[in-house]
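One chain is shown next in structure tokens, namely the form predicted on its own.
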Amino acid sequence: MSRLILNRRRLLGLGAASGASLILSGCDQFDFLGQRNDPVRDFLERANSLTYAAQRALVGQQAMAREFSESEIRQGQRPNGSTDPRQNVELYRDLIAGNWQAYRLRITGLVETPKEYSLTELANMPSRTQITRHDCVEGWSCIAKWTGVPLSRLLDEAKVKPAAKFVVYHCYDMMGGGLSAPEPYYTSSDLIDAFHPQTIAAYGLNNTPLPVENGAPIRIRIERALGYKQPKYVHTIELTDSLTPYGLGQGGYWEDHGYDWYGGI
């Protein structure tokens, strides 16, 4: 079973970084990565959704992510994609000036009573702990030890409704640029695992707080993913009922980019 995680792994890791730095390069053989209704995108779509439902049935809906003991723990965690929203977020900067006071956190969507909770209201709940490995789809691993609240916990509060098949994960960060406008990074996943007993809302990160290059203040672990479905600079979670309404349909910035939407290990 490891070595079949380890290729699945291996495969999805160069099969995404390469087809979207091909993207982003303006690289026009893989102009269909970013068009909706092209033939070969439709046929790797299907791909990735027979590998979505062979991994499901070979792993199991509620197989656990490795955790490490903390004597592993070899350095900080690496920050990675946007670091800093301050650069271009003015109402992010504000955040931070006012020390998250005016931080929310919201649960929205296809949810009985929505919710939202400051960052003090979250770091009093029950929390949950654990000691897991980032994997970057660059090829490169890092292990860390995370704290935050059960997401599982948050939806129950809310009251997912039964008609939600998605959670998608709304971010103060802003991607793109130069030619492009920027565009706010959102990903998404399946209800399996936004309510994964290890999926978290992260507030903490090596017993220190969450540092803004890390995600701050909420950052969505999400441990049997890679790691671009590990949403930093979170918002609001939003239940909904399909991924066609949110960028160009594919669940996420870099999904809409051509990378897997799974983005299982």
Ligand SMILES: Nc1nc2c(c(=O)[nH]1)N[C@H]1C(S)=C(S)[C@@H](COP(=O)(O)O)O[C@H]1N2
The other form holds:
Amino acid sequence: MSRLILNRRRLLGLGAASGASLILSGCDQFDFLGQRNDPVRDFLERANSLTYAAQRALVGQQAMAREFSESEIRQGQRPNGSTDPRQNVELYRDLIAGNWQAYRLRITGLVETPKEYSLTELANMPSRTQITRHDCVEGWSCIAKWTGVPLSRLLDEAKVKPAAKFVVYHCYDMMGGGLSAPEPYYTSSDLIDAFHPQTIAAYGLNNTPLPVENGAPIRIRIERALGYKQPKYVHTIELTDSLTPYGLGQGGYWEDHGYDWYGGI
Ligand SMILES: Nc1nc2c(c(=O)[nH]1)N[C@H]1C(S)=C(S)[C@@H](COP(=O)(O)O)O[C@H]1N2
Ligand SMILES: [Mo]
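Can you give me the structure for the form predicted together with this ligand, which would complement the form predicted on its own we have just seen?
Time for the whole complex; same chain goes first.
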């Protein structure tokens, strides 16, 4: 553990004095990294310089989001934001018309082996099912049951390159329009959240195939983050070392419009 701390301090460019608050004595001390409002975690986020190796080393230390029982599912998942990209995205309309045969989930960017998966391939991989609570910043929550492939598995198959620091989730649906130019929805996470055991590429909701209104055919669940960090209609997952090239550079559609990048609960 002391080597990890040293590495992190070096990565963050901290001198011995400025890093004083990061000097920790045991593994238990790392639990704070699972608490989203912790000032040290905030500091690490702002530093935005943890490498792949350093972020992976922290994955095991992460807290799990609370899981619920079947009886706590009170209603269907309330659709919000984009609910039907068929209306303005021809490609999406065609994919549905073709019964998703042509759909591929792509893993690209800073990976050794770019990958693409059909829905059938994803459905045949080991899956994870979890009942969690979705919290939207607009002031509502829903408990729902999500089924999908652990994202860590897909990322491991693609072999994330050491230079990667962020994962960008690209979606089919277009936001804005009217007076502003349409912008595709996207969001992003660090590698800690991407490799978290509850982070899944979900194709099932409450024992049915994921409906269009909730993000068919694939949405990513990042269970310890707010609703806008749960991208629907995902077609591409891109590993990168910088969020600057995407949208307005803040790491997501809502993030570009003022929401916090971290979006933790
Ligand atoms: N592609 C895409 N993903 C999105 C959105 C969106 O508009 N488009 N809205 C976000 C917001 S703000 C919320 S609360 C949830 C809503 O998911 P739901 O429709 O399944 O409830 O999706 C998030 N992911
Ligand atoms: Mo939301």
